[in-house]
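One chain comes next, on its own, written as structure tokens: the form predicted on its own.
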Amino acid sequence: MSNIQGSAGIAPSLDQIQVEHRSSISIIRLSRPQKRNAISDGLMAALGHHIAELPESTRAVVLAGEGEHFCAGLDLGELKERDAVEGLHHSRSWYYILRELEQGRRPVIAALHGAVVGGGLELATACHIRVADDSAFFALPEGSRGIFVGGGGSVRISKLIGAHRVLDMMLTGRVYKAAEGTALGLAQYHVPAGEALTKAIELAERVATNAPMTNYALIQGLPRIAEQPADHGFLTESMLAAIAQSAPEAKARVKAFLDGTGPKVRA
């Protein structure tokens, strides 16, 4: 069960998140369209609450935004006077929730449209797969605001596109359109305007058909293996392979493939 007060003692604004369960997938929508889905403390706490409360039947998650934008970043109207210690703990409360998104039990597919800016980009890059439609644009305007990223962007976004590109975005306010951002790695899929959610749901439904242990091994193992020396990575891989193939569902799937009843890879 989730802590209703959130990771930093903040009551979640449950009306700022909408959740829909469809068989084996759940769709979580940021629901502050009048604020371009800017992230309030209450919205972030509500996101953490809903992630923790997903039903056992959910095998994949879609994260989307209501209205014309995915997320325009931190709600600067809530930016408070904080001393250094308070600012540290506030930032780390975001880390806790985004880590639960990134390192939880289920793959998360983000449907991106309109603004994917600042904290919105930090949120998107905590997801495992990102689908950007042609209306999406990516930016980190913190430099012009006199602030610094505080939701893990300096780590996650830098790993995706390189520290110097992130530096350029923050120093100059550079904006990447959907096609440019996808080419750099900010998204893996680029679709026509208005089709991000449809594609994200399609991908989530496909991912949800995988063996749960394999999905778990992938989202837990691959990011860690990428950070390990090669010899350590080989050992981690061998252990994950052994665990995944020992699951009853994996054995049944291999048997189905061998006897010709399982799905085949097709171009």
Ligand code: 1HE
Second form
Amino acid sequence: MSNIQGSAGIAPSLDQIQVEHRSSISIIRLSRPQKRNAISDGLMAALGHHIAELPESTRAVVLAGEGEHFCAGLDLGELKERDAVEGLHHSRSWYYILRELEQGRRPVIAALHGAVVGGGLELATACHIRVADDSAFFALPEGSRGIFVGGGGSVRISKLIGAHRVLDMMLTGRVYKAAEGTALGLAQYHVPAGEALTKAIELAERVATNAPMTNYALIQGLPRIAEQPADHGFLTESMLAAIAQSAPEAKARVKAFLDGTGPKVRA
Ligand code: 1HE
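Since the one above is the form predicted on its own, can you give the form predicted in complex with the named molecule too?
Whole complex next, starting from this chain.
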């Protein structure tokens, strides 16, 4: 049973997530392709379980979906069984697990293809880097289902592309294709169809070579600094910079550059 608070009482469906640990990265795959990786309670609990159980050696994570689509969002088959109070706690359980993903110790790179819709887009936007291949499309069909975003999308997606665009997506059912969605900020990378996972793994392996303290400071610091008044942000930044610079690994990396053995920035 997962020790994640958000999924307390829900047995993780461990067969709905596959995890592969490589030397410095872990690849987490939503593995329910017959239901287009729709997020059941058990799948979400399994995601929380695997995030909590990542090995110490994992320095970056790739999140992908098996089959033709990244994720069709909330499992609508489970929705009808919830009353209002259960619905509230259900949202809270998503917030808890997505926060573990977003504010954990490792950067998470999402490999997106096919449908990235509803709760699938909410899940993707809790990741730090998104790679969309040309088959990816983004939508928030909640409006047409008579429901509302409940996995943090009104906060995270609005911050990425603006509340006015989220409003349009939900009111009109607008679908953004990969190129347009990427241009708006829903993904940072747009690659040919079929190449999202390869690119995400390449990025994760690059990210995994950074000093862990730098990655941690980025994940924890940047979103919080963005929420702070500028004067507070400068103070937070200076403290994170001081902590990162004091790590022995930072000193060794700077010395290597000055010795001519560290990597140069290349265009
Ligand atoms: C599902 C789900 C699902 C597919 N819940 N079962 N999300 C949506 O409103 C999106 C609903 N899904 C779709 O629009 C389409 O399925 C897709 C565009 C994603 C894929 O289309 P396609 O033609 O490849 O697959 P399909 O034939 O529609 O679906 C295959 C099976 O998956 C089928 O079940 P089957 O038993 O008939 O084979 C579908 O019923 C099932 N399936 N998507 C349950 N979402 C925290 S709040 C978040 C709120 C939301 O996310 S609301 C948005 C929900």
